[in-house]
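This document starts with one chain, in the form predicted on its own, laid out as structure tokens.
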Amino acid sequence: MPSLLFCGPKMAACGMVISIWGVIMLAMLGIFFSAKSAVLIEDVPFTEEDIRNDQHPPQNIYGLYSQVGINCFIAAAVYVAVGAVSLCQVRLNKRQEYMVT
């Protein structure tokens, strides 16, 4: 049979840490763009002429604050499964480890 262990424990490990800090800080990102913060105005991709040339520029601003909040959860989703297979991978190595060959 196959193993599906390819990476070592310490590069699990590694991965399982980066996982949560990313699900932590892009999961508050999300949630601080969903809810509009003025702070975060300079990550919010529009242009001046989007401005000049929009009879309603709140909404259109307030539709891209929306937006990439969206991709943050995504971005969050992305590494609870990069955390999943991290954590997979730490416990076939623990597993492998106790097998005697």
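Every value quoted in this text rests on a predicted model; they were computed, and no experiment measured them. Just so we're on the same page, rigid core means the largest C-alpha set that superposes within 1.5 Å between forms. Numbering follows the first chain given and starts at 1. What changes on going to the form predicted in complex with the partner chain:
Comparing the forms between these two forms on their rigid core, the Cα displacement of residue 59 stays under 2 Å.
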Given for the second form:
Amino acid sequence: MPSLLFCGPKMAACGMVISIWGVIMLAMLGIFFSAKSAVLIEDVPFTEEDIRNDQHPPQNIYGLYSQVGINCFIAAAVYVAVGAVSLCQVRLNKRQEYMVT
Amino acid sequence: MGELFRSEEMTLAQLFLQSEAAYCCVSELGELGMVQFRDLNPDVNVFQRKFVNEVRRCEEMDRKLRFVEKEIKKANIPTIDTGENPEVPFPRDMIDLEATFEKLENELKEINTNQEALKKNFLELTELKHILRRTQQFFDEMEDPNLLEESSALMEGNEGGRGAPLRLGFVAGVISRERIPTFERMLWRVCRGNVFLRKAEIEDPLEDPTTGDQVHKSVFIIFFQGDQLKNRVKKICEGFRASLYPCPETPQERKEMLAGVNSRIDDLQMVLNQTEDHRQRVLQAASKTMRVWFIKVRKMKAIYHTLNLCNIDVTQKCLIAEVWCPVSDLDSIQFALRRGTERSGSTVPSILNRMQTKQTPPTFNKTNKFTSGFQNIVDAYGIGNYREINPAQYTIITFPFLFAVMFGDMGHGLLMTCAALYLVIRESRLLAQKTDNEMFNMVFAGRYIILLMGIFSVYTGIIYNDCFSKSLNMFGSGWSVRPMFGPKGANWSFETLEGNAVLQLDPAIPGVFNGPYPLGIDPIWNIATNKLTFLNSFKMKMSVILGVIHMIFGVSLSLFNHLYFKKPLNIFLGFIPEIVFMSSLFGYLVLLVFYKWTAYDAFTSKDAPSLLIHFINMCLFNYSDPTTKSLYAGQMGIQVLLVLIALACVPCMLVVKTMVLRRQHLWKKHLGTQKFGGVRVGNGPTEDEAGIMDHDQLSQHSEEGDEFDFGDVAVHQAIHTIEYCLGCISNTASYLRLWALSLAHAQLSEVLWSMVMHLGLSSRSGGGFFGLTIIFAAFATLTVAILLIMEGLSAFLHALRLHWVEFQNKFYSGQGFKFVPFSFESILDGRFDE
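With the form predicted on its own in hand, show me what the form predicted in complex with the partner chain looks like.
Next comes the full complex, and the chain you just saw is listed first.
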């Protein structure tokens, strides 16, 4: 059976840490973007036209806010996957350690 | 002041150890690790001491063990660390141990020589086998009639009429492959081309028996004619370290020989395998007890080394040791001595006798795993004087706090806390792993410092309202834009918004500012363009306040030192002028800061004066400028008074103290004391310690510090005063680094966010998550590398400097020497250098 192990114990641990951090931080960012946080306005990619051509004033901006929020949530989900893969790698690494000794 | 805040009270004690019990007693003391032995024969050469022989024997055993350990490592056998702490063997067991090690070493050496001989034999046979195989081919070619024809046809011209085939001699051998080209050239030149060389490479590398390296070799065979050439060829082979083997001439013989060699190789292989097995068994058995043996031998060596420091009584009945030990541990030391005596089976108890001495004892601060990191920070600057106030306790809080003022960010603080928590929670497991990584060990030793630094950073992050350079709006901002519109407000309209890029909110208009944010800084400042102006003013004032408080605390601690060492002069002419000077100038400045914060509101803030101008004017007595409005009524009188008081303190420290010291000295000289022999006899009223000081060893070091040099004292006092007064100003300015570094940290994290994270977030399409995922990984890596590690180190260094220079020079002299107890634990960890 081909081994599914493709990274060492340090790499796997690094992946675990970064994915935990990523999931928490990106999910929080997603929530804040969905809540239309004013502090995050600098990170919303709006242009002059979005404000000028708005029929119901903040709707365009709000739409962009939700778009970025959704991106954040998806990225968080990606990190959940990365975390799961890293967890498997950690397990496999441990098992291999037992097998060798 | 409680005992907690100073180093342990130490005492010098004499130990009278019965010579038969001395060994066991010292071993018990080593297990306890609470006494520091003094060298009582400093003028005796190392080789003339009593237990040199034993130390040498231990050294020899250690060497043997290291040899065995090296062999074990070479054989890749893991040694087991059971964590067991074996007792010290009795001196009589030393012979047994020696015999064991001797036997082990000899056995190993014998096995090694045998194995080497066998391997050499094996190599020779293998080479012979290869020669026989390869040369067969050459001979076949030679016998080939076609070739023979050709060669004889060629030779015909030179030597006329030879019908019979030539009788050619030959030698065969093996040479390492890289030598072949030079070998060939040499043969050609020396024999003038009259030899014929054939060679063939051996595919498998052969093992060199002495070095164990893998060597590639080639088989060669040289044909020649005549004895002259034969001699030459042999000499060349010798020179090139080629090994020659006899090779029979007839194919029949060669075949027989090959069969013989093959069977011998098989036999030899079997013997070799058995030798290797035997060696493995011996090493395996040794590796199990290796660690325990090492500990035993090292402990024994340490004991004999310590016994060498003791004085041998004239009667040879007992050894006299002098030790420094903490007074609080005298009981446990007594108990250890009793145990040692019992263990040795001696009936006469060992005696511990406290001695009076004028020598300064070593400084010993008891620490645990939590406080040791902070104590190390203090000790790195200088070991405190004996019984001096120990700043480590205050450092536990002030160090992480000052660090956090510079590192204030909730997100970064949280990451740091998590990392430190990991180290703290897995502490025992990480300790057991014992890595050699120096960086990791350093971080691990400071895990509690890092934990506190992280927690405090979260706190200051909340106060600064910074989380990865973004603010959290937890309680709702106190500012509102809506009241600015309309006639009641500032008459803002949509045209105003169109026409201006930046607009300023006016807190004086009702409804715009609804009171301060409940905790920390209002999140609205995060998107304001004048954020830096506001934060700089706030952080600058905050650093001055923290600095002045920290320094006044340091000066106050010096009071407890003066009280403890009973130096009233230092209190009245040192501490009091110092603290008055500090508080009348900088304490007043801090009060002004608080006054300015509370006395002006949104309506009057236009009139708020600049504190800096006021402070400069105060020192210059300049009150004539009509443009600077006074802060409060009667300001001029109070300020003039304060400056005058501060100025009056300077001569107090500078001149008065020196004069008083001189008068005291003259008075003492008038009374006078005299020394007779080693005994000091005083005719003053308080000299009742005569006769105690007549110990030989002590009188060497104890010197009478009665010399009074007026010039020296005056210069010293002048330097101290100038340093303090100028220091007050420069140190206060130095605390501004708190502001500077916290600004740098905040700006750096903002730059990181806008240059990296912003890129990932600002995607209008639905596929933006892909970029975001990758960019987040980059953001995380950069955050850890730049903001956590680099910025963390710089903030750590600055916090360290603030403690060492600005805080500790107010009260801490740090000129003591450290208590280094004789303890097996530190010897085995390799921390103790003999």
